[in-house]
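Below sits a lone chain in structure tokens, taken as the form predicted alone.
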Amino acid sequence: MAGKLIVLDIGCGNGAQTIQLTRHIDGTILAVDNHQPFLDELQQRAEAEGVSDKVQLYLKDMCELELAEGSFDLIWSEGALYNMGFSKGLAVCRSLLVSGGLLAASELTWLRPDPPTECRQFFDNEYPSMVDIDTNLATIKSSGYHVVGHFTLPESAWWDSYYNPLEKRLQSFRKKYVTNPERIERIDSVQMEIDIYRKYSSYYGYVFFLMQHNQL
């Protein structure tokens, strides 16, 4: 991969990760997002960041990019993926990467193969697509990929920058729409996805897997 870099950010959100990378590529990011509120909350980092000139925005849904194939050098998705479908996404990031391209990507996996019935049947809802590390793994060599690696995400990534502040917020919310049940019952959903992972963390995280598309 020699010369600048062409990044594609799937799902970047906010662009917490998007800022980070800024400062360890040399080259240009573009970041998708289908909130516009997100992107604008982006460029607001990234003029911060004195690093606007290395993100451009796209406001997309990620599963109608309508992007050049064979175009992008890396490609970064966290927690996103999973909007698509797994498998459906790794066809659609190799489709967009160069031969011998990089994918960076986050994925929710079982970590132990006997979850309490509370905590399966949470997903079996939620996210019934959810599989183990070896069932991923062996999805992304079908799909066209060499595994390069993969870690699972500590629990301080779940607690310190998302589920403590927002388990803060839902208090406030609770007192300020007390009156409406039906945000009331979507407060209730959050703190239940909150206390699930309190209580069985153990057993599902997310899992960062980093590819390299097999060159032809």
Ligand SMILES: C[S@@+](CC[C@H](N)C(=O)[O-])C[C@H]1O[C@@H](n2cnc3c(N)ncnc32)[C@H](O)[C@@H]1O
Second form
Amino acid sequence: MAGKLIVLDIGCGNGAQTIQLTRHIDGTILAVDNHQPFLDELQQRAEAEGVSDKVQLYLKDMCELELAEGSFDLIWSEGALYNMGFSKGLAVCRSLLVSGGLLAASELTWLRPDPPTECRQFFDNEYPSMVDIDTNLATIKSSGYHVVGHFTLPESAWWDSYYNPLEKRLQSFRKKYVTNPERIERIDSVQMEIDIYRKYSSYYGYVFFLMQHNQL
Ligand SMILES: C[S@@+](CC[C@H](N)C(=O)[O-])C[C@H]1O[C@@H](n2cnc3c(N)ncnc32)[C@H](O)[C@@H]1O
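Moving on from the form predicted alone, please list the structure of the form predicted in complex with this ligand.
Expanding to the full complex; the earlier chain stays at the top.
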């Protein structure tokens, strides 16, 4: 890959990883999300970091991307491809990559075959299509990629920047919305997700897969 890289960040959120990417690549990143407030925040962050010339924002549903096929050197998608389904996400990304281009994507994955009933039932409801690492690797290969590598995100990645601050906010929301049963129900369901992770974090996790577009 010579020259400036053309990068796509699918489901970029408020862009924590987009900003990091700008520091490591010589090129531009098209950051896609369907939630405008996240894109606004990313814009502000990019300006504050002096990298706004490297970031372009695109408010769009990832299932309906209107982008030219074979036009990206690298596609990044952290914790987001599940919104269209991992298999479909792999196919969409493959069509958008140049031949030999790279895809880096994380996917919620079973890490052990024997989750306790409470954990299994929670995900039967929340993410029934979750599979194990080997099944994801097989899907990746049959979708026209060579697997460059994969690793499981450490538990600290869930706690330090996500669940710990979220749990603190839930406590303050619980006080704020004490008279609002709908909000309290929502708070309870987020708290349950955190409690499930606290109990069963060895059974599932985010696995980061690095893949290279292969000729089928
Ligand atoms: C779990 S967040 C991950 C955000 C970011 N990649 C990160 O790791 O911090 C999933 C993101 O996907 C976005 N999203 C959900 N459904 C989407 C869709 N259909 N099209 C585009 N973005 C979507 C959400 O707005 C959210 O920003």
